[in-house]
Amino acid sequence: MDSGRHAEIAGAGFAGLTAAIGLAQQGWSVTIHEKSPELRALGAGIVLWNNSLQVLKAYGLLEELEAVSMVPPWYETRMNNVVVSKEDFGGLPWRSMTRHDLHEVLTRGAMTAGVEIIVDSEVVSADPSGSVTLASGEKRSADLVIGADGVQSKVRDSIGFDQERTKSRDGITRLLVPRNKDQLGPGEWDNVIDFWNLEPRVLRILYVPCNDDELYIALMAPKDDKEGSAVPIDLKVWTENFPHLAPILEPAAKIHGRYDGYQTNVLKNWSNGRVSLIGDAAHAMCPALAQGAGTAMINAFTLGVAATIDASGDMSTTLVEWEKAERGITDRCQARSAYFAETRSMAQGNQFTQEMLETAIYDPTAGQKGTFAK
């Protein structure tokens, strides 16, 4: 199948690769520009829910991901190491994995679909008429331009999308360490465990097993806590507050890592002419509901469908209609995530109500069965 249409995408992260696969499987020629000299995933681990897992299933990539990921039995919340809740989401599909493994699955999927990926190639600006300009000075035209180039998006900023950016008081250091289950002692160490301490100081460790050997830990501390936000992590501070986690904190202290403050970016519009933004370029959010990648992937998927079935022949109109249809669920997730980050109320446990799981439950592929390559 050849649609005769071409897309230029800035960014080979989860959003860009997801959009590229969907378009390519529907007959588009697609080029992704990645500014880094090599393809790689930033960060450590990640949780995907039903929404993004359905996207991977539609693309024929779910089985490959299942082989390198796991399903934690429970999401457990502890305050001062006392269990306050255990949630299993009523059978809702979810999986934990390393970001590297997810990125590898998406990269292979893109290459199999015929996507051209060019590394060391940065998009420095875009034009609503449907073109991108590279750092080399080359200008390339397309029927659709997608800015999937992250929170510091040059596609977005070159066009001048209106945005409101709010920074939170907290931030996080994400690390991948050995699981060391045999050193942690008795316990349900296959669970995702959200460890909170609010006194004598605010510190949090999100413990996420990714597979048999690797563990993702996210260490949250207020930005004004110089010791808590230090990188490499201050082993004395963290082990004093979480002594039972010393076997995983000790290797974590040997990794430099990066501390990132939480922020929420709300754009007035996600598109302008033939240019559309997805992922953090469009709707960066706090990680409370673990839906940054999920919303990026579902919007990338639905964008590809909308652009392909465009009946008007006017891509700018199609993108406006796509945003109207899809934006509400992302806006609500973004607002809820910001609320949890501001109030730290995830510490109370039992926060994954049906309302809070709205985005996780959503199936963006409904009605699209058979559209994509298997």
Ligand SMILES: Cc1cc2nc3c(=O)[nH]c(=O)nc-3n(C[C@H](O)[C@H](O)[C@H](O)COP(=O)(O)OP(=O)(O)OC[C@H]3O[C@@H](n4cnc5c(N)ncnc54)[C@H](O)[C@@H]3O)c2cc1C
Contents of the next structure:
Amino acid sequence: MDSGRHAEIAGAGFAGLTAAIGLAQQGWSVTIHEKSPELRALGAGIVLWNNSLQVLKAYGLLEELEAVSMVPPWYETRMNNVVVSKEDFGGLPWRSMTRHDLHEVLTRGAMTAGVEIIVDSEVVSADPSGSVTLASGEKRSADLVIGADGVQSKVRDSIGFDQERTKSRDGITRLLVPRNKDQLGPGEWDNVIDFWNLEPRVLRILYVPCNDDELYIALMAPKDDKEGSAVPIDLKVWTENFPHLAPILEPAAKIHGRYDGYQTNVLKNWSNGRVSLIGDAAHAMCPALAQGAGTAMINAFTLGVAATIDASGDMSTTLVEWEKAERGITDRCQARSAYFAETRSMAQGNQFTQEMLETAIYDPTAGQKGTFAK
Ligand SMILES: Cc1cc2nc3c(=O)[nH]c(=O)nc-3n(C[C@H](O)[C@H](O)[C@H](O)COP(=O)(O)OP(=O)(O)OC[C@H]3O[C@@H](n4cnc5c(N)ncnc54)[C@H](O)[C@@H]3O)c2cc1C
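Could I have the structure of this protein in the form predicted in complex with the ligand, to go alongside the form predicted on its own above?
Below, the chain from earlier opens the complete complex, with every other chain and molecule after it.
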């Protein structure tokens, strides 16, 4: 099934790899340019929900992911180490995993589908007529150009998409540590646990088991808290506030880590001519609802379907129609995530209402089953 069409993609993150697999499985020739010298995922762990799990299923990659991920029984919220809520989302599929494992599943999926991935290849600009220019000076043309090059997207900025960027007062240090379950005392340590302290100091630890051995912890502190936002983490500050987590904080303090501020980018449009943006390049969001990668993957999937069908026969019109159809759910998720970052109201527990789970529940493959060979 050779469609005779070609896509050039900037960025081999979750968005770029997901788009590449979809297009390649539908007969496109696809090249991804990754600026790093090696293929890897930055960050520590991640949670995926029904939306992106359905995408992996449509691609024939769900079983592979299941083998390297787990389903935490509950999402528990604690204030000052007292449980305020336990949510199981009524059976909605969700899974936790390391970013490394998710990235490997997607990379293998892309290779199997015949995607060409070139590392050490930075895209410095793109042109709406359908081309990318690389740092080497080479210019390459395509029927479809995808900017999946993250929050600092050069594809986006070289074209000059209108955008509004908001930075939040909080940020997070993400680390992967040994689970050390037997040293943590009594508790349901397979749960995701959202530990909040608001008084006398705002500090939060999101505890996310990824598999039998690895634990992802995200340590949140306001940007203006010098000690709370320091890397490596200030062991004294964190163990004073979360003494029950000392067995995982001690190894965490030995990792250098990186503190990232939250930000929200809202673009007027996601496409211009034959160039489309997906993932953080198009809609970076605060991590409250754990949906940045989820929305990246659903938009990458639906973009591949729309571009292949290309109902109007003119890619630029198709991209506008695709955005019209798909954008609302991402915009609402982005706004809700910004609200939670602003109010810190996830600390109250029971925040995953049906409305807040709208994006997580969404199945982008519904109605498109059978599009793919697998
Ligand atoms: C604290 C925190 C927790 C989060 N937790 C979750 C979660 O649990 N679930 C979830 O769904 N989301 C989560 N997210 C969001 C998620 O991490 C991002 O939305 C997602 O990684 C975005 O993927 P991406 O592919 O768009 O961008 P990126 O992951 O940034 O990938 C971009 C890729 O492009 C490459 N690149 C950059 N510039 C160029 C260039 N010019 N040329 C070529 N290559 C280039 C980069 O090296 C990189 O490989 C979280 C985010 C944060 C900050």
